[in-house]
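Only one chain comes next, encoded as structure tokens, the form predicted alone.
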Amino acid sequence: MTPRMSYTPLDLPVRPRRLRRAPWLRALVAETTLRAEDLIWPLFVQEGEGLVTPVDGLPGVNRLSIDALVDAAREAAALGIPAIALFPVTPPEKKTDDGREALNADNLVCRAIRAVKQAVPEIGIVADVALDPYTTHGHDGVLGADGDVANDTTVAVLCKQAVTLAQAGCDIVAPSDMMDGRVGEIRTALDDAGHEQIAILSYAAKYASAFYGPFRAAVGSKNNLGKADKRTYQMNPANRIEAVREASLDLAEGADMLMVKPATLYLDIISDVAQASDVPVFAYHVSGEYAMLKAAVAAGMLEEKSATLETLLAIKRAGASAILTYAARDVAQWLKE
């Protein structure tokens, strides 16, 4: 690291405010910038046609049928948002203990990927790799005899799911399950299936957070959680050093990008992982964080535009290259104004 310049100041007044006196000057010397190109828009897809169903607890967020999803993808592309992240709302009758619907090449998310790619080929698609949308118990993997998620059994299924999503046409697979060793196995499975160009965005530091509730309600897994505990595979919010270790393991296994989730409560983790790795680090501004902002705005405690932009700017300042946020469309529109 280049040493800092040291100097003895002259006997003159120090005037840092000189660089803050006008909007153009503040913009010129800004150390961090937020652009529409830094955003990924998470979208929920549901069965049906012509459906836009509001999600309780997430104002401005909807479950979309595939035709409405295509419209949203077109809007994202027009606003300069480079990618969307898809999360399926699997019908209850298609959920099983082993989550086998995740491997169906004609399942909801695969049909959605194909439809978006046909209509809006320029938009990037991030596909979630985890079993919680497909299991009756709401966990991210297959349960073992002890009621906990069986790591290696789950990884074998996740590899097949990743290949299924790649074959449907996604650009990035994002394993969000937090199983040990899954990144390397998924990389091998993708390469063996001829999908060497599909990137892996690993949820390297996904914490067992209290701020996922609205998301689980949106995908229909909140009320399905069984006797297993997500704290046996998601990280302890008390731990900081562990995040760098997890990131290092995923890098060694071939991750192309790393994710920290949540974001605003974990700015120190974003900073640590960004400084320790040589690949892009993304952050997920999760449903509970988004919902808190919306609630404060609704109560008249915050001004929405300035508070949201400041929040996302702080996430970037911490070291995030890109941000997944439900506010992506609004933010992109504000940035164009």
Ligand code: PBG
Second form
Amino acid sequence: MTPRMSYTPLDLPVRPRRLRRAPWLRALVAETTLRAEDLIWPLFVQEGEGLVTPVDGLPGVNRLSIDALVDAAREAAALGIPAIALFPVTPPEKKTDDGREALNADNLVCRAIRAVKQAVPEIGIVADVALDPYTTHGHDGVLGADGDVANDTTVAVLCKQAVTLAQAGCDIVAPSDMMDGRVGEIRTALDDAGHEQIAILSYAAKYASAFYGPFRAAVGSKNNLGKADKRTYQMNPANRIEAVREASLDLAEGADMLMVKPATLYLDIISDVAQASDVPVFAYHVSGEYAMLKAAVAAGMLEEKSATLETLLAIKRAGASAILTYAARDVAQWLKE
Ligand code: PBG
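I've shown you the form predicted alone. Could you give me the structure of the form predicted together with the named molecule?
The next block holds the full complex; its first chain is the one shown before.
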């Protein structure tokens, strides 16, 4: 969006406050809106039944057994939230070096997808493509002899994972792994398996951020990762131009939507990517960003509703057309009031 000049003759008094005078007028001239339809609600799913287990460090966020997940999906749909994003908490005994549980058509996330699709067919399901919930080392792919994540070997596994998720019934696959060339390969694999209507939401500009900590604790990959980090595949927070390069590559490979992650510290990136691409750009308001807000609210430093709404509005103003946020249900409720 290019800022425009307005040419008010300078000999007349200029009074921008004229348009801020009353709520109806402010609403009428608002450039950006935030709606429940702009939100995707990330949910953690665990084994068991009747379980709603609070996640340490993420107030208001729970690990849900599949039955409780179905209830949450129903609630989201009733609030007008168009889609949920699922993240499995894999039992430790199912984790391996190669993360092969990701390819099990009966794994937790596949069962969760089937259950939600059956009970709440009107809600969209986004499924993450990456191996970190399944690997003993907590990385998003398989390791090569040098100890680093092996790009092409990993991409081959991710293709199978994407097809497994599509077969289970998800609507959107979201590669969050940052391997080179994976979007094109996943597109081909999906098409070859007859899933040409399954969309790819590519985490195009995903940074090696300190703000994923609470998420990794929630899915149980934090201890697996230990002191290791993901800087050989996730982007350097110092880089801006590179984000547009990553976005164009993913577009050329067939991504239907792009994601920027995290969101609030990366509004410049959201803006750049949105201006450079002709597909919807989403932003992930990640666990650490959510936790930060919650902590400030708990300490009495910020007012929850206004601070959260302003945060999400700013992400949309930067150019995001939808936002993944753990606050989705609360926000949708507030917007209804
Ligand atoms: C895994 C993945 C991560 C997040 C989403 N998918 C963590 C990571 O890359 O280590 C983070 C989300 C959040 O912090 O809310 N590939």
